[in-house]
Structures are given as C-alpha cells and as structure tokens.
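Just the one chain here, laid out as structure tokens, in the form predicted alone.
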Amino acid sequence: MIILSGGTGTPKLLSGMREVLPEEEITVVVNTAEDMWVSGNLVCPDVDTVLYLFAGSIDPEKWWGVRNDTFATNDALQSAGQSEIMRIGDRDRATHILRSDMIRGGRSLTGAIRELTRRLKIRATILPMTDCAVATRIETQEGEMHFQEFWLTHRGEPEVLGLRIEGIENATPSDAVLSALENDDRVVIGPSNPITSIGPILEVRGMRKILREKEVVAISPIIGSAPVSGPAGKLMHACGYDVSSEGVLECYRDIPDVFVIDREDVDIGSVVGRGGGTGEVGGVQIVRADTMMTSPEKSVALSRVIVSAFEEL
C-alpha cells in the first residue's frame, strides 16, 4: 500500500496503518515542499516525522522531532546570536547532518533517505515525492515567503493572499516513486494539509494522471467548516476552496475512488445522515468514519477502515 503524506495527520494513520500491515508492505511518500536549509543542513520535516515515527523515536507530544531530545546547540547558536528559524533538537540535527553530508557527497535525495532508513532498521519504504528542489511560498500583505516562515516566524497569523510551488514545473517523480506506482495499485491520500502537503505531492510532474488509474482512498483533515489542527482552512479560502471536507473533495477532483470523512461531519452532495454509513457523490464512494486520532486505537480502527474499503473496490 502506497500513502501520500505530509505532517501530523498522516502520521498518525500510519502509527494504526503499522499496527494492521506488515511495515514491509508499507510505502510512504512524503511531501518535500516544506523542506528547507538551515544552518547549512536540509530540514525536511514531513520526512522526518515519518522516519522517526518509524524508527520509534517520534516525540508523542508534539507528533514532530525525536522525544526527550535536547537542544544544547541550537541554545549555543542563540546565545552567539544566530537565530534559527525552526527550535531543532540535536538528535534530530544529527539527521539532518547525515542526509546533508550524503547529498553534497553525491547522492540524490531519494537515496539519502533510503540510506537513513537502513541505519535506523525501518522496514517500510520512505520516499521523498521528487528529488528536485520545490519550496512552497505564502505570498501575504507582508510579502512573499517560504511556508516554514509563514507557519514558525509569523504563527500563521498574516492573511494569506496565494501561494505558489516554487519549482514544481521542472519536478519529476524519482524513479523509486515510479517504480512503487508501477507496483501497488492501492494508494491511500493521508488526512494532511490538502494545499500545502498533498497538494504539492499531486502537482509533480505526471502524478495526478498516474493516480485517476489507481484505487485511491482519500481522507478529509477537515470537520464541518475547520481543519483537525494546521493552516489548512486559511489556505483552503486563500486558493478558493470551500473549507470542508467537499472542499477537500474538489482539491482532489477525479482522483479518489472512496472518501473518508468524519462521522460528525456535514453532508457532502446527496450524503445524508450521520454516525456511519456510505453513499456516494459524483461517482465518489463516501465513507463515514471516526477520524479523529486522538489515541492509537483509534489509528488502528480508521486504517482498518481503510483497508476494507479497498477490500470493496
């Protein structure tokens, strides 16, 4: 099974996804849009919320960094009066060490990754939508800037007037990503920022056309008029969406085969009632489910959903 993800929300279909497959069956690929350098080593957060969610070592907490890490350097290079735009712990530096040194000793992205995934004996397969540079920019009354910007210096506050992938035009699929779609005809679009963590995923070059041949489970991070947590409604409004989870529906447009939304969710088209059931919506089949994750048998009881609806296509 593939899965497209991005930050928290995916994340924690994955912690119930690893509990109903065997990891080795798992794929996962993870939006790079986010991506940045700092300090002089590549962050990616999204990708590394997987592999540390993988590895064990994801922090509980905050659903982002290694637990119990410390920040010893990050509060040295305060105090010497460089400021980092993300508060990076150290164990989670030394990744970013690692994967920097690998690319600027030659390797792609993609296989800095699968080398990192090796060291840390993860046995589902990570990869990084593309390995060409995209970088997501807010653009805002204050000016334009990359998403990390807008979402840690400002907190999300400026009103977000568009955005734009930069990059995403001359982004390729890597040949892993291919080869993996080539292989498994179940892909699952995890409940993530569908603008900012999906939505760069489906721009790469040939995705979406790839997917509409694909059974596809998609899962709404939206309840009634509000995304489950991050900047997605702002963002949503800012590109003309209706923020809800027919909102989602239409980012996606032909490409889900079943939708998930939540069981208190609004209706979508000619779905009626609540608590359960299914209907469906412009040949779209609408699954309702509790999506909220807030503890680990609740992720395991939505991927179990999940994987009986692919049982049903």
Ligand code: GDP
Given for the second form:
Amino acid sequence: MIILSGGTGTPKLLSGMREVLPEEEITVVVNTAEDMWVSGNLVCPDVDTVLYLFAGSIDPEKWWGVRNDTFATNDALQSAGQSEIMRIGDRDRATHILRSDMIRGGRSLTGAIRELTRRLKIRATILPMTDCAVATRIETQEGEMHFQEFWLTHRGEPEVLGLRIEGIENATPSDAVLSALENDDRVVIGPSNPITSIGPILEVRGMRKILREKEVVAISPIIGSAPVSGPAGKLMHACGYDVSSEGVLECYRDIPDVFVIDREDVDIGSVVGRGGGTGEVGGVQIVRADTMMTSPEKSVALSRVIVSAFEEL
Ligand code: GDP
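Structure of the form predicted together with this ligand, please, following the form predicted alone?
First the chain shown before, then all remaining chains and molecules of the complex.
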C-alpha cells in the first residue's frame, strides 16, 4: 500500500497502519515542499516525522522531532547570535547532519533517506515525493515568504493572499516513486493538509495522471468547517476552496475512488446520515468513520476502515 503523507495527520494514521499491515508492505510518499536549509543542514520536517515514527522515536505530542530530545546546540547557536527559524533538537539535528553530508557527497535525497531507513532498521519504504528542489511560498499582506517563515516566525497569522510551489513545474517523481507506483495499485491519500502537504505531491509531474489509474482511498483532514489542526482552513480559503470535506474532494478532483469523512462531519453532496452510512458523490464512494485519531486504538480502527474499503473496491 502506498500512502501519501505530510507531517502530522497522516503520520498519526501510519502509527495505526503499521499495526494492521506488515511494515514491509507500507510505502510512504512524503511531501518535501516544506524542506529548508537551516544552519547548513537540510531539514525535511515531513520526511523526518515519518522516519521517527517508524523508528519509534517520534515525539507524539508535537508530531515533529525526537522524543525527549535536548537543545544544547540550538541554545549555543542562539547565544552565539544565530537564532534559527525552528527549535531543532540535538538528536534531530544529527539526522539533518547525516542526510546533508550524504547529499553533499553526491547522493540524492531519496538515496540519503534510503540509507537512513536502513541504519534505523525501518522496514517500511519512505520516499521523498521528488529529488528536485521545491518550496511552498506563501503570499501574504506582509510579502511573500517560505511556508516555514509563515508558520513558525509569523505563527500563521498574516492574511494569506495566495500560494505557489516554487520549482514544482520542473519537479519529476524519483525512479523509486515511479517504480513503487508501478508495483502497487492501492494508494491512500492520508488526512494531511490538502494544500501544503498533499497538493505538492499531486503537482509533481505526471502524478495526477498516474493516480487517476489507481485505486485511491482519501481521508478528509477537515471536520465540519475546520481542520483538526494547522493552517489548512486558511490556505484552502486563500486558494479558492470551500473549507469543508467537499472542498478537500474538489482539491483531489478525479483521483479518489473512496473518500472517508468523519462520522460527525456535515453532509457532503447528497450523502446524509451522521454517525455512519455510505453514499456516492460524483462517482466517489463516501464512507463515514471516526477519523479523530486521539489514541493509538483510533488510528488502528481508521486503518482497518481503509483496508476494508480497498477490499470492497
Ligand atoms: P503538516 O505537514 O505538519 O502540515 O501535517 P499534515 O499536512 O500531515 O497534517 C495536517 C492536517 O492533518 C491538518 O489539516 C489536520 O486537520 C489533519 N489532522 C491532524 N490530526 C488529524 C486527525 O486525527 N484526523 C483527521 N481526520 N485529520 C487530522
């Protein structure tokens, strides 16, 4: 099974999916448009969250960084007058250093992540969506800025006027992503930000066309008129989408065969019946489930819903 992921909602799902499927059967294609060089090292927030999840070292409160990490290097840099855009933990930084060394030595990002997963004894396959440099830039009333600058430095507060993914027009999927997609017909679009996490993956050259041919189950990150967390609502609105599960489905257009929305979500199209039931909207089967992954058991239960949805396709 191939799972498209950002760095919070889908990793929560992955924590359940690895209990339901053998880990070797899971391939995660991860957004890289939030990556950024910081103090000489390439930080890949979404890829690293997925890495740490499978390595068993993720901080499950924040969904980024390593559990119980220390911050001595960050503090020392700060005292030396170099304040970093993000508070990077020491063990987390070790990952960044290793990866950046490999890249400076000529490896691709995909190759570096493959080596890191090997060293961390991870059996799942973790694939950056592309090896090409891409960056989500947010256009705000205070000017255009990198996504991290918008979210971390400005705490997501400026009014958003638009968004562009720098470099996406030349971004191609890696051979590893293409071959994973050739060998597996089941694709999950995880409950991640449809604009900044899933959006860039779908915009990598040829991805929409490939995914249209696959069996695709997507899970909505929106319940009612708000995301579970993060800036998805603000960004969807700025990009002209309704902030609702229906708006998410519009972002994914003709890709999903099944769309899982929360059992407490508002009706979508003509699909009614809070609390359960299924229906169809424009050829997409709608499945209602408890999508709020507030415990490991709930992540497992949602994973089982997804696996059965594939069985019924
Ligand atoms: P980012 O890379 O850190 O922005 O993380 P993602 O894009 O992977 O995840 C952010 C999205 O996950 C947000 O739009 C949230 O609404 C969604 N999300 C987080 N937790 C849950 C959950 O338990 N259930 C659902 N359905 N969505 C969630």
